[in-house]
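Just the one chain here, laid out as structure tokens, in the form predicted on its own.
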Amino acid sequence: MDPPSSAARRASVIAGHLLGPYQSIANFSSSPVTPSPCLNYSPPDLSEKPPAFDVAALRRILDGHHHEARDWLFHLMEESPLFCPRRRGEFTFVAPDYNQTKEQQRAATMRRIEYLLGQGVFQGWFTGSDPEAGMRKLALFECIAVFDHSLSIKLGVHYFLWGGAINFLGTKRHHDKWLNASENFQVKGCFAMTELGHGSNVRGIETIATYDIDSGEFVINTPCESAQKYWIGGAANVGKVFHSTHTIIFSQLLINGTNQGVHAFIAQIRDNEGNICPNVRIADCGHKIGLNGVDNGRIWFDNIRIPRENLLNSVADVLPDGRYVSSIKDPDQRFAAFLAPLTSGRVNIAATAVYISKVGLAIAVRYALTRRVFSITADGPEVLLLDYPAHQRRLLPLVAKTCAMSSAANFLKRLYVNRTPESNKSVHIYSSALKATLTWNNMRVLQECREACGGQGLKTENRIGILKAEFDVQSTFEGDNNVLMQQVSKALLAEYIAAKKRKHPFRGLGLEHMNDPCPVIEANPTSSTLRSTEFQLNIICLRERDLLTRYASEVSRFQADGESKVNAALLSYQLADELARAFSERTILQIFIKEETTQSPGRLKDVLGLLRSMYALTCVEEDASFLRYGYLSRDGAAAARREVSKLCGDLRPHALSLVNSFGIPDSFLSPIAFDWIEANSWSTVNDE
């Protein structure tokens, strides 16, 4: 029990709360009861000092291309009413209805997609092949999921998916043929890989593709329930609005009895008029979490016959004569040329998981820099949430990594849309890092938002929890996150056995770092070596390459021990997961002090100097393995955590000119980002 010296303080601090200037027992039980003055809403613009840097300049950097393409496209989509404007005191705001039925909003979804159409939005999206297209295809992609994940989807299975497995999988006689009727949605597409018995084990698929010699078609059979075609996006049946009319299957090609692995296939699915073709089978996946602005579907093939030709051939072809022919001899090597349309949805989710993040932050950074909760004094005023220190440090943290996960993003696309094949591999391997890196990101950033807002975060037209819930499910499709981590330590380890063997340094991946002398850290760092360079790249170079040393050494212990290759592997998978975390926070550091080394001395390098060491120090007090493995001391980890406290102190100030520098309109974000008291006023409630 308190002494009570100290339970009389804080009796006292409470009845200052609860009597204002009444300040005893006495004089309250004596005196009338007056109200306590209205909140008012003060604009954090007015309130905080005005930036210290070019808020714009740092948008450039963040975006890192297509500036004026992405506010087109806002605007676009700001002054139809089919993204549902709505009016809240002196602001609108557009964004979904979610209050609508599943089949409402898939209505809405292709209502949407017909206006951005007729807008020129997706023009070249197909046609366009060179660099600077794609990375505008990127930019425009990323505008359309702030305002809907599930317009984003749609968009995204048509021209990525069912029109990347055309464009990498097919020839000159499937380009002509569909992917101009496919850019002006003549033709509609979906991408039928996923199966209820095998999502992420593509390799493992059960649907069955059998040429047929005498009439030279491909005879296409779902053999059993667990082989049909599961969370098709575009397959369900929306009424005469907009279904798909064709597919790309995976399945597994029998040529005389035997398997020649996965491959895919186009097929007819529904007629123009909507009806669905003879021998195909088609069910609704059923309301979700979110995304139902989305059509998923399931879907069995009863034996449906297609063309020779609809084999997408670039890797494999099967002669009318039933021979099977490939350039690519080895089987591993061939399905891994079937999984490339896969590529551009990773690298099409890590950027758009950024955004999303980028959303969320500006809104609860906004509304804490309004809001104000408790007294310090009995009788002072209500403090801002943003400056508690813990409420700093719930967000700010945040911050930074968006940012640096900003850079790492534009990296992953110029990196995709340059791509060659010899970069192919490290296009996979980055972007299954960055897949999972920044989509786990994300889903903490929009729960740390949600719950930074307190209640106002439950409220959808706030925008944070419904976020929350609609890019849950980036963390497992397109490869589950956890898998892609497996694979990515798998190619790690790969290459740290080529270059033992052949005795040759390490090159590509940014593991030439192996090459160095180990670097030495100093048991009791400074506050200016914490935020130096050289200790950073040191402290994650070092984890790195040590994880990979005792990743290596232990599967072999295991194979020593009898243990297959793929079972060493297996038995290895904490320090797998810890080694492809390490690979990723290195990347995304090293790409940051890249664009931060590439700007003038200033204010604006000064503050990306502070976001790149809140970056990294976060990374060394998130991470046990650094006192683990004894990369710093306790000494050392102690000081990188009271370093990011002041960090949070020294970015607090810059707190609004960093969201701001986002780039995201006002419109896009919520109420409680602008005027919240307004925004609940009685006469708004007409409005809801």
Second form
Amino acid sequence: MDPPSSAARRASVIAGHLLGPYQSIANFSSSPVTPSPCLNYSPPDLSEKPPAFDVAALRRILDGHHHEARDWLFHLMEESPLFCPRRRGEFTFVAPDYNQTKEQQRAATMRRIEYLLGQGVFQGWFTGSDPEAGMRKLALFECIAVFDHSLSIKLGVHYFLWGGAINFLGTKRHHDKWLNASENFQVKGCFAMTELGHGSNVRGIETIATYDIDSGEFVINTPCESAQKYWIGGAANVGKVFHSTHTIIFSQLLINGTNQGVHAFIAQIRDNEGNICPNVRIADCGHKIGLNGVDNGRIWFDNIRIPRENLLNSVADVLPDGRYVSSIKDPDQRFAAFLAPLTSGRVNIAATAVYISKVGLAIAVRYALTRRVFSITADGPEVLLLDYPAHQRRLLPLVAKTCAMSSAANFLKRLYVNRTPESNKSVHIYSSALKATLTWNNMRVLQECREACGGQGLKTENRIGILKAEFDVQSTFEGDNNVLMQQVSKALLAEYIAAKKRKHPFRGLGLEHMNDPCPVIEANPTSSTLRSTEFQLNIICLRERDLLTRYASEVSRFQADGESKVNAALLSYQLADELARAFSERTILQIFIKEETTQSPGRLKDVLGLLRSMYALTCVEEDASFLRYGYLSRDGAAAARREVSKLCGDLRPHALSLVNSFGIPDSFLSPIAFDWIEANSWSTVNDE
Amino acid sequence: MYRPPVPDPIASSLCFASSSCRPNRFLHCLNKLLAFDQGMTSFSQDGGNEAATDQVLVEGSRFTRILILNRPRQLNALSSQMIMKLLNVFVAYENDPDVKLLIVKGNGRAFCAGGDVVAVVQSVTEGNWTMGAEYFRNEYTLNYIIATYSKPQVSILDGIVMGGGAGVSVHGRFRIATEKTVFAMPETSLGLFPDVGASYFLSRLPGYFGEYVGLTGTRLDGTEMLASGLATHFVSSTNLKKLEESLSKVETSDPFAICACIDQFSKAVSLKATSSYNRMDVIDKCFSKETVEAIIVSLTLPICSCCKEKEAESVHDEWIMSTILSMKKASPISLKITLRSIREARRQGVDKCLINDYRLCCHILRQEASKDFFEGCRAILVDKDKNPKWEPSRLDQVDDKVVDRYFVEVRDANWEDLKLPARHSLAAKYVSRM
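Mind giving me the form predicted together with its partner chain, seeing as the form predicted on its own was just shown?
Once more the chain from above appears, this time first in line as the rest of the complex follows.
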């Protein structure tokens, strides 16, 4: 065969561009000596099979609520130049300009807040009190975080922390004075709890408030450097018009030399022109690995004076004559009441973490459906990333986990907005467990997605890499994940002891399975057994049941050896970790099963079943405790592992539809999710 | 808000929202279109009866066919015979290698004033609502075929283009506006909503212009159509004959060649000072609000820095007054359905939009929550007293849950969702001329 003329070769390359990969693959098979045409991009939406289920219906399940309001807000952000629309090839993407200085990012964040405020996005965030308004607020919050974590945290500090403190800890006089003014940002608030020396241990903070009977004022002081308020979002420099004017101060309350414990006060830190008030010193926390659109600051108080009325007094009050009165006598409970505003933050963080995982997965899966690497046959076309079983194993279990966690986040949100005094304990436990589990999952998802996109994952414009930095903080703020998980186990232990002592059955927190006979697990489960809801629930519940019993007996053994109750729990930290994980995963599985069973039979339900099996068996595969404590035989564990691999193959055809059901608008994804060849072509270089 | 200059016709005909952030995932698949692999070829090319043949005339040269909507006394309103005839013709020509280009135009002073809804309402009042549903089913199927058509269509909009008229033109690749063009989607004042897949193209107009056009039913002239991207070219009415002659000589389906041919006759035009398109800042500010109520409230508030100058203010006020008035006159439930439909369409392909339109339509024909469509037709088209009595009569009486019900499947054992003919796999879902 004659070598093709250069013109003919060029024509064939162009034809390859025009005709798409099918043609080029066809060329390969018929005449293997044809020079390779250039790579070309084939959109996964055309190359993949059409959806086998109703994608919109799955989106409604996963979003759970207010999908119209979400789309409205997404579109508001797409349409405003403040959200930095950037043209890449035929696509436009919105994302903050992370190349700006922290000062510029802060100012941009505040301008976006102004815009959203003007559009009525925050309407009813303080003043609406019904559960629906609460759910709407949470939905909109998730969407805002999809654009930028700084934007969501600035709003979170103002609405959830500052506003939440006034709402929950204040009384009518505070509500009347502050809530309306805060909803429309006339008053800009922050929340000064954490100190340099004390973060998770809020009870140990060193700031001191003393009551001065003569003037009827509190005098608040920072007695030492470790007492400086630290990480106070919204406290530092954002440019005069946008400065926070007020803060909640958490402080020890001293009355006549008696420490009444931690209380919350309102103090003005700047005047309306943005000048710092006398006896207040403020400094910046400096540049961070992410969240530079938030002005985290440090505050010192030099005996500032605030009126007695500024004590948030729903829990406890100081009368003008200096008498201390409280409706809650137990100081532990009183302290717990002061932490109420943090619960809403945890709920919100957990829900946001899932949405961000969806962004990462949608990008990585779409990329894996278009990027090819290595031929597996001589002269054959290179193979799509997602057609490699190993690549499927990296991404698809995370897709399943993220779907299951969506349902769990929706459960948590509903539990929170419908909370009652009786449900406060379970709200605390669920929010702690899910906040930790969902944010850890988010970091893991983003890391895996970053690596799954190779070098492209490093580019800020592709989002995944920068999201890692921006959302890393989720693991430690509003409660350090490790501390929260230890608290969950402690709470479960308390349930256990109470049930045993009173010989009552377990009730609540999903622990009812503890009352049933211990499940028996087959030594050699078949594929269909492994995929059955019954088997999955049994094995996941068995782990929790056994770990709870083990934890209780280890703690009591340490106590019997003379350790204090507290120390005994600390020494049992390994079991506590395992137990909290077992509790979280069992909770998520149960919620996801419930979601599946409410669906009528059909293809959507089948896919939910695949996702559920993938979730459950991945949990089994990834936790050594199933083998360590013998819940599964070695053969059983091997079978579960094989089943995960099979499930990857079963989910592969649905991969695109699943990430489409995440409901993230195209413009909030990134160039590698679409035509990354066009986006990187020479002709676009000048647009960058 | 960044506004593009009057857009490049090829680019804009491919993708509407050149200024917005909605990428069209499937733009580049355009040329890979679209085998029509469904058995609709059984339609005979001549259509049914003699009358139908008269209502759509077909002329043509070697490679070009000119379809002329021919009911001038009814302003070319689409009768069901016309729809069937157009279906037949479009299907037949897609597979005919001798046809490279379709031109669609109207006889008389209208391109097409809409669907023949009076006939629909009459048939529904006389008998079963499903007869009306059938009309819309065929119309939407036609819209879909046009939106996913593999050969270029040039629509010459030399007169009135409303409702159904937009459905048979705007989904096609090239839309030529003239100084005689009057465009509107006036359905909300009729107790209906912008159907024929209009939610698809309205949602892809710059900013919130689509919400404005759909909710108010405002009239646009040819320049405004061009500026917003509803039209791809502006040609003087007097040059149309020469354009047609030139297009008749085209021997290719290549959109670039056809575009170049039209370009020769295109005229640079500028917006009138009073054009709504010059009010995009207000439109974006107000029509971006979450609900119809909030949109109206925001229009009544003293707005923005743009109207500080005294002189501008009076013009501005007049425009705002008429904008508010048109929504006050419209059916409240229609307004809410329209807003929801356009907003949902942003995330949907043209097929989903049409399936949605069909659901909405069937609920309306069944008069479940409201008889507004029948009342609107009576007041505007039959009795012409222009004084419809909407029920519910106020926006705040329209419960969101009632609106929700319009968007779900119809509860009737014999009813099913609109089944669109299979086009080339997934491509058809996204590929449209917009």
